[in-house]
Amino acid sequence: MESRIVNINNRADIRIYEGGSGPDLFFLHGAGGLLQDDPFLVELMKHYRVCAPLLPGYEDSECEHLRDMLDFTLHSFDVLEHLKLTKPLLVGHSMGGMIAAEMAAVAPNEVEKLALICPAGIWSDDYPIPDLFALLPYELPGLLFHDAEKNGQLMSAGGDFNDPVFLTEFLVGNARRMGSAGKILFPIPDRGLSDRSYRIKAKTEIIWGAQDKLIDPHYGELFNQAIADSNLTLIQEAGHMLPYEQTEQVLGVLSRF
């Protein structure tokens, strides 16, 4: 997959994955980052011109200036502007959905089409979200996938944890990624979105895996209530990683725009 590093306002060096043709689509990844040759992006690129920036801390994207939700939100607008994208279809998965929803709330006239795939950003005491930061690597597939046996291997790059070089690389990479994600997700993934969601004007498709064990599908209803012009689609046989487990169905929802 094609990618390049772009410098944003002399503050950030960001890797952007891009490709495909069709309407513009701006994709914000979840806390795990993109997968190798990300299969979801590959499919998106068959229908859209896709730009998918990696947040600072992911692969070689760097920026020392992001600390809070507003920083992440404005940073994403900076990237959008740098890429000269005007009102693309804004798609965010999980943490990326949280950022996308914030963008739509902060600048409601700039975001017209919004797709939130099991986004973070709202907290309900009745449905506590497991602490992603206290999980061990082997616990992740079971929480993230509906069919962990079939799809769990998507996450392991085939490395050997007994190899100290691989282990160091993995832990450093994980510390960079999750250290960055922690700025908006730790310890509770709620930075006040529900106070601002009334401002969202975008036509919004909310898409949830019916078997999501990380962020319960109940949150789909909360998002649906929180956003005025929204529609919730529940997809069966899909967990939190539904873009990878039910790619075609997610694309089907996106085609409504």
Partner chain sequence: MKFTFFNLMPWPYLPDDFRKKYRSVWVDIPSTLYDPVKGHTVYNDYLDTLEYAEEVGFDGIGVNEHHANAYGMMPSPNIMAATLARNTKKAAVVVLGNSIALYNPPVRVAEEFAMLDVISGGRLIAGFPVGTSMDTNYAYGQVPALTREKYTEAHELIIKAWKEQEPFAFNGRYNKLRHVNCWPKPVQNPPPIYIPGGGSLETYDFCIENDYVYCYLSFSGFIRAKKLMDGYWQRVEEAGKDPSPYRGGFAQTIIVAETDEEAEKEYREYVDYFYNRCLHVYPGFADAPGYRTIKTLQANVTEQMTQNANVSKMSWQELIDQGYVIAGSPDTVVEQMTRLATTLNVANIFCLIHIGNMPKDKCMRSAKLFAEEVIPKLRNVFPDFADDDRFWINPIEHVSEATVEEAN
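Same protein, different condition: the form predicted together with the partner chain was shown, now please give the form predicted on its own.
The following holds one chain only.
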């Protein structure tokens, strides 16, 4: 997997992770960003030519012009255009799924294949989503993973939250990430997508971890009802970090395209 910084319209310097061969796939990450040597991207690259931009505020991606959901959506189209990708398979996880769905709603003729993995973007008072911005680092693995004991260290790349030096570095980086994510996720991750989802024309696969404790699988049904040409797959023994806990099953769903 390679990475580089690209300048987008003299407005943003964005780090892109890319690699692999095959059909084009454009991946939008969740609020936590990409993992170190991201294992899901590594597996995707065995089947696709993957381009995965980091949003501003993540690692060394920078842009001062993103203020709201429309800005994030148009920025993602700008990155697509810069990379000369035409109607790739658009895949988004969590917050990235929220952005991907907005892209498909705002420009329905530009997105033909859409995969939403545990996406944010719709709110139900019956299934409130925990406030990520109020959680302590050690609380995250149990919320994000079905098997936190087995997979929780993926979040910290093996670091120890009990180590003051590591914890300080993590908190500084996480504050920067959450500062960017908060523009579209705080106070609740809803910017009106449910009112625009009728515009989505893309063939859509919705993929959810059956044990997701962050965004309840009930939201999968809401997305499936909201998008005309969609199919919902629930995957067992997986939480919100579904792509990392059940990678092969997620790839199996993507192969339907």
